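Take a look at this single chain, the form predicted on its own, given in structure tokens.
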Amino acid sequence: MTAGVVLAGGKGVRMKSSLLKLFHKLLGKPIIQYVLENISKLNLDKVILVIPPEEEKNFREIGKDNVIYVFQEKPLGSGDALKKAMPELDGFDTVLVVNGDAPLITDTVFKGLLNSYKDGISAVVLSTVLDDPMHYGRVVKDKDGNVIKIVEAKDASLKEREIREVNTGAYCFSVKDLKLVIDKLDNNNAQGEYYITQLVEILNSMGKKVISHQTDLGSLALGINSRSDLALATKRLLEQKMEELMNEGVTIVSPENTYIEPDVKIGKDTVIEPFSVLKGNTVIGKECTIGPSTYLLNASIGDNCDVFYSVVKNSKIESNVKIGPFAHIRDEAHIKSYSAIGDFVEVKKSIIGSYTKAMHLAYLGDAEIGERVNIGAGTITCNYDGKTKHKTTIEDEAFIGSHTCLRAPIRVGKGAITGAGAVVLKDVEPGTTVVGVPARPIERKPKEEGGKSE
């Protein structure tokens, strides 16, 4: 049986913030969500996430399931956060120690770290190796192979300083073999703190075998410790995401100049312009044109739509939709197919009938609005009083001329005209036409023959 250990109990003092480090977003999602998630992909007995007290809610806001708390009191080191975590051990075989820092190494990493243990084996040190290795911990071998310690770049000789191959604090113990050592290890160190990397040292001497296993990430793997890291792991990621879209068939005009997020999708066909931004759960259907300079958040956009200089949050647009520009769409409104939104148009919380315009300058809140309906520039649905919202309901084919507001709660109905500039207050029935201040019904003259109604 093999378990996880995710060491997550670190201040990340070089982040310069008040927020725990893990909780700084990578493409829009906490650091410590994509360990966890990659860690999740290997189907381990047994998940234990260490953290310090104070921070358990906000772990538990992640939402993982099968995951075991275990609380280091005191920021102590590596090693102590693995001690704390041992009771939970009892009954495994190996188990699999990752950094909570560390979001690009993925699992088909771990799958091979994990693979690299055999019978015999004490431990597996995931490696990598870069061409400056700076402060990073070598790992020290044998003439056989053997990794005897990893030793930190302040503390190693000139000879040990050319080593490239560094450790990336990921490991895999034998749990037999790791109950034997844990206890001794020592804070004899300038920070007073207990290491994971001592262990390899006193795996060695007592003649335990000790091996690495390389990953191709270099720097990648070496865990975000800073805003310039976590800089350059948004910059790796968006580029994977793009790829991967372009190789699904979609064209992103500007890759250099489009933020995309993991869990997106967009359909074949589908051309995403310049200075977009595509957020949360968005997903976007095929042959779309989205941008430039769009913003989506948890959109559901359909089938042949066009949205561009436009938001779009938390809302729903079916097929052949034109959206924009400069239109705010949020707070689960519902754009039917065939509909179009112009140009300062916003729609808050409502549905939007098919083959339905608002072409310009409009406030629509709180409202459900038909098919074939026109709504004319500078219209408001006047929805709240003060104290509650409330609603407006415009039936199918209504006309409603520039400038009306509709004070709700109220019902526009089938066929009604609304005169330009009018201020409804009551309720307008199928096919009647209001104006003025307050609106007043008058009656429509019926069309003279070979000539139009006036």
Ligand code: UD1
Given for the second form:
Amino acid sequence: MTAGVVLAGGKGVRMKSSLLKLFHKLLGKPIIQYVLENISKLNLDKVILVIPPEEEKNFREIGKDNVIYVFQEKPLGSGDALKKAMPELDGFDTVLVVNGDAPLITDTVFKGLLNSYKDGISAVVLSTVLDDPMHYGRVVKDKDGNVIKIVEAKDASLKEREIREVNTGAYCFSVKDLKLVIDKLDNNNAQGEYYITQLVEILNSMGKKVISHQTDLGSLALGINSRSDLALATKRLLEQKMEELMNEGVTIVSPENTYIEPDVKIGKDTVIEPFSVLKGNTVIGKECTIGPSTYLLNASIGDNCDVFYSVVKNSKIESNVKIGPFAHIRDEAHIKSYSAIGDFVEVKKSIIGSYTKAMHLAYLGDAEIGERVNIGAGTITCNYDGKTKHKTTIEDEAFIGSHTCLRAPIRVGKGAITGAGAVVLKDVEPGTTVVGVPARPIERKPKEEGGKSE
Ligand code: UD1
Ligand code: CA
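Beyond the form predicted on its own, can we have the form predicted together with this ligand?
What follows is the entire complex, opening with the chain shown before.
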């Protein structure tokens, strides 16, 4: 049986932040969430997360209920953190131990590490080779290629510092052997911390064998310690995501000027124009043009849509819809197919029917608008009376004249017309025309028809 231990007890002082390092967001998701997601793909028998007790609530908010929390009261070092998890390892044969600050080590790489563990070995260290090994722990080997120690850069001799194979901070241990050595750690080192890496030397001193498993992830495998590491990881993940999308048939006109979070999905032949930001669980269909300069957060967009210089948040847009420039669609708005929302139109928590148009300068909030309705420039749904929000209903083929104010709750009937500048306080009967302030019915000229959607 194999357990996993994620070390998340450190403070991360190099971040210079009042927020715990592991909660800093990398492409919209906390660093620690990546690690937990990658580990959960391994289906280990148990996952233990070592955390500072005062951060328990914040860790639980990330919503990984299937992990066991273990507290490290004081950040005495990665070795001390692992020690805190030991009581949870009874009955397990092997344990995968992972730094909580390495979000880019994939489940495939962890699998490779676990697979290279075999009987007769006490531990496997996941390592990678860097051109510049910087401040990482050096993997020191004997002539047979066994790992005899890991030496932290601050404690390394000049010769050891030249070693380019570094420790990624992921390990697989025999639980039996780990129990023999975990209490032998000391803190006689440059940082005065209990280093997990010292275990390698102690195991060797007891005649045990430690090997390394190299990944070609290079600097991707390494932990995020500072804001510049975070920016670098962001850059790498973005490059990966863009590459993936382009391979699937999405055009990204200027990848270096585009931001797309990992969970975003985009259909074939969609074009992403520069300066677009696509976040959260956004899903975009086929053959759309998104951007330039469009912000989508948890947006669901159908096929063949055009979203130009606009913002769409937590909303659904069906197929063949034109949005923008400068539209703001938010809070569970639902824009149905073949409709168009133009410049400086804000749509909040509203349903816009098919073939309906709101092309200029309008606020549509808490409204249910039918099909083939024309919303004139400057239309406002006055949905808020200072205390509560009220609903506006506009039925199919209505024609709302420019600068109409609709005081909610209100209903404009099918095919009804409101004149320019009308302030509508009462429901408008289907097929009637109202004008003025406050709006009142007038007789319709025989040829007059609602629903001219221009
Ligand atoms: C660590 C390794 C180093 C390796 C590097 C890879 C040690 C001593 N060194 O260095 O060999 O090259 O990762 O990125 O481990 N933690 C706790 N409690 C603590 C201190 C740390 O849980 O008291 C956790 C941290 O949250 C982090 C991990 O242990 O996830 C590693 O600690 P960190 O301080 O980041 O170690 P590095 O100096 O990066
Ligand atoms: Ca680190």
